[in-house]
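Here you get one chain, nothing else, as structure tokens; it is the form predicted on its own.
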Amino acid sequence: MVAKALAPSRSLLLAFWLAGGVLLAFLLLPLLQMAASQTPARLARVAAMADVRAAIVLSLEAAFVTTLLAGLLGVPLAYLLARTTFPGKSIVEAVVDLPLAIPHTVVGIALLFVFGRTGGIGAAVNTLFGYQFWGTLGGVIIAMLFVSITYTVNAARVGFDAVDPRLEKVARTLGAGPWRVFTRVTVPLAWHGVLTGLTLTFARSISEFGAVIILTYYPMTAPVKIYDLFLQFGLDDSSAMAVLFLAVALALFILFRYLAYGRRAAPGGRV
């Protein structure tokens, strides 16, 4: 006989709703106040600026490429961490989590030593291929990838952990090869975790400022352009661009979250 779960008391729910309401107000109030301070004329004027539109497009482009790279590099590592045990595994896990503990300005400085003009990789690529990471889209992507890859690896690992290894073994006994099992069985079953990680990576990438401004500065991403407008013109233009950028980023983020969770939330869907 299965015991029924105890329903939370009303006092407990009330206390938790109160705490949650305070948190939601803390998160929403500054953003709503910023949006309410704008006028249609100011938003239209700032949106008409070519450099503002270019910065927003650059951020989206770089974040999409970063997310793709995070999937190609982070998902395999997540699978290894979920399915294998090896010497130094705890060290690898610590390295994966390291970007969360490093200030992003420090990240930018550290990346300069590798991808900058005199950095080992930066100088070699510039000499061999005539391409430089500083001041280019490539530098922006590198900075974004460093600060955001953790989210893909950790979320995908949780997704792989939730997949029963016996299902993979059954597929192998039926004649499927390891690559086919991974792509046709494991990844589809872990897809929500993988997509959640990619969504968080995209969100973190598109908002990155500290590492990008030190490694590249130009071309300006949207966060860097907002900072530049603030230095030049104060709150009016910078806050207007911030609202425009926030609207674009929020729309994409809601779309990605729906793709990750929408079906499970639908009637008859999995919970």
Second form
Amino acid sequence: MVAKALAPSRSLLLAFWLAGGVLLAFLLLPLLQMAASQTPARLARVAAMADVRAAIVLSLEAAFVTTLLAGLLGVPLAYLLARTTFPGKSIVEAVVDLPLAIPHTVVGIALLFVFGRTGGIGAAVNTLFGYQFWGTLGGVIIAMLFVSITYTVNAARVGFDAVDPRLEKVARTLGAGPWRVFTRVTVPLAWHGVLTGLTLTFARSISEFGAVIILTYYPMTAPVKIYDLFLQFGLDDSSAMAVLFLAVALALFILFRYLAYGRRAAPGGRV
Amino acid sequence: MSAAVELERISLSLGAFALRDISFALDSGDIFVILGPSGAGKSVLLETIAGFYPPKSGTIKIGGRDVTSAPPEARRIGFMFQDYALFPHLTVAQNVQFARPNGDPAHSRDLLARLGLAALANRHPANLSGGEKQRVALTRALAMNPALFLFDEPLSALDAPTRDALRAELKSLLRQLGLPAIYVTHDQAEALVLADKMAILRDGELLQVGTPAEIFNAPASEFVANFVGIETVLKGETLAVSDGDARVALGSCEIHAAASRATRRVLVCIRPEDVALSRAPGAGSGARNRFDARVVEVAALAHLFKITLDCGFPLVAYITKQTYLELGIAPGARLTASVEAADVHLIPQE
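Given the form predicted on its own, corresponding form predicted in complex with the partner chain:
In what comes next, the whole complex appears, and the chain from above leads the way.
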């Protein structure tokens, strides 16, 4: 039989549950209130609007591609940060965290300088390939990637940090080259961290508004379309679309967490 | 015939730490124990042999092949880390299969069966005992057909009874396999039980290489003497050497050592278990060296008693509980301490 460690005092736990309860109510109340004030008829009418559905699909597409890019670009950097030391490492770490500290309107404006009509990359890509980052899915993805990549790098790094380097070493001695060790030992063992990061990146991407609306107002992502409905038709239509979009995003978020942590911990597992 | 493993003047710098001129050779089937305090560079030396650190100079040959610049995966080394570093996300069978990715899984199963692990094939490492982990790690390494085993203190995190049992099993498995093995540890008991050959490592340098008997009984330096548990190490001055007998002055006393040569200044080494104690001045063995001794301190060890004596020079003896009770030893007691001349080892100074 396992003895239980001394439990914290009842009064302490009670006080903390009170504080936590206030917080949970604060988080859930606005969302529930918004959902409860919808009528089925209104939800059906807004759901039938083609541009609403297109905006939701676009948001999902863009967030999905962003998450893929975050994996391809962010996971290698996470590994470097976890496993190596190099001059300027703390500067690299600060740069990775930087997007969290910049207002997203500022991100959008800064991205215009590089990917806009007169921006270095924006103009060059337009001249060479005839592709534009304004008014396209590409613009949306760039804005999403900037504001959400931090989560993938940092969470994957925590995942890599937790992998015992001796497992990688022993794998090498067993005849596996560095790439095989990375794909067969390191990544499977760091998978929870990587998946957590990708999930957060997806969630952050799908909810991005500020950077997207400045870089590329069209095509409209769901948050932009909701804003558009709010300006044109007020609270009724915009809140109906908000509830539809929330339902889709939440379902996906829960699915990802389920994949990452399995049945036991879904949907609220440890991050 | 060339040696199974040969290191020739391996040097390496790693920040403030350095390996200096490490050389030794092993025959097939040799278990070579490298004993050293923590920070001596034991793990760095093993990982250099395995190919994780490129040496600044020197050569490493395994099975007659120069592998000095080969990557770890091309060296055919079975590396046994502490706790054995089994892949936690793979089953026992998958762990073994990892070492031979293109091999027939049936062969891995045969190998597991040979080491009595067939029933564990589908378990994950978290559900294995210490002994099972050891055997799985050995099987996994064997699947890659190693030319050399390296052990980095694999047993040091275990409790004493488990450690003893696993050490014995490891030794018999290594005997059966007949492969050379290098085993690093800070535990002298480990060296005594396992080693065919051993060395003392300090600050990245091999101080002495030899059989366990040579190193434990005839250390070449004061550090080695202290490290292998020689409690009495004293400065002495050689008075005369004749017919394999050296007379050495220890302060106002004189001690005989079996030696055919000696420098003028020497360090006199006496292992604590080579000191015999008796009540009567005339009783006991016919040892050449007998001293009137006063008990200064008594301390209980795990299985023995440590008696610190004053014989005109300090002397430490280990005795059994039975002797301790028979002699009624207590601080202040007067005894006779005797030591065979053959058990007195002299380390030349200059």
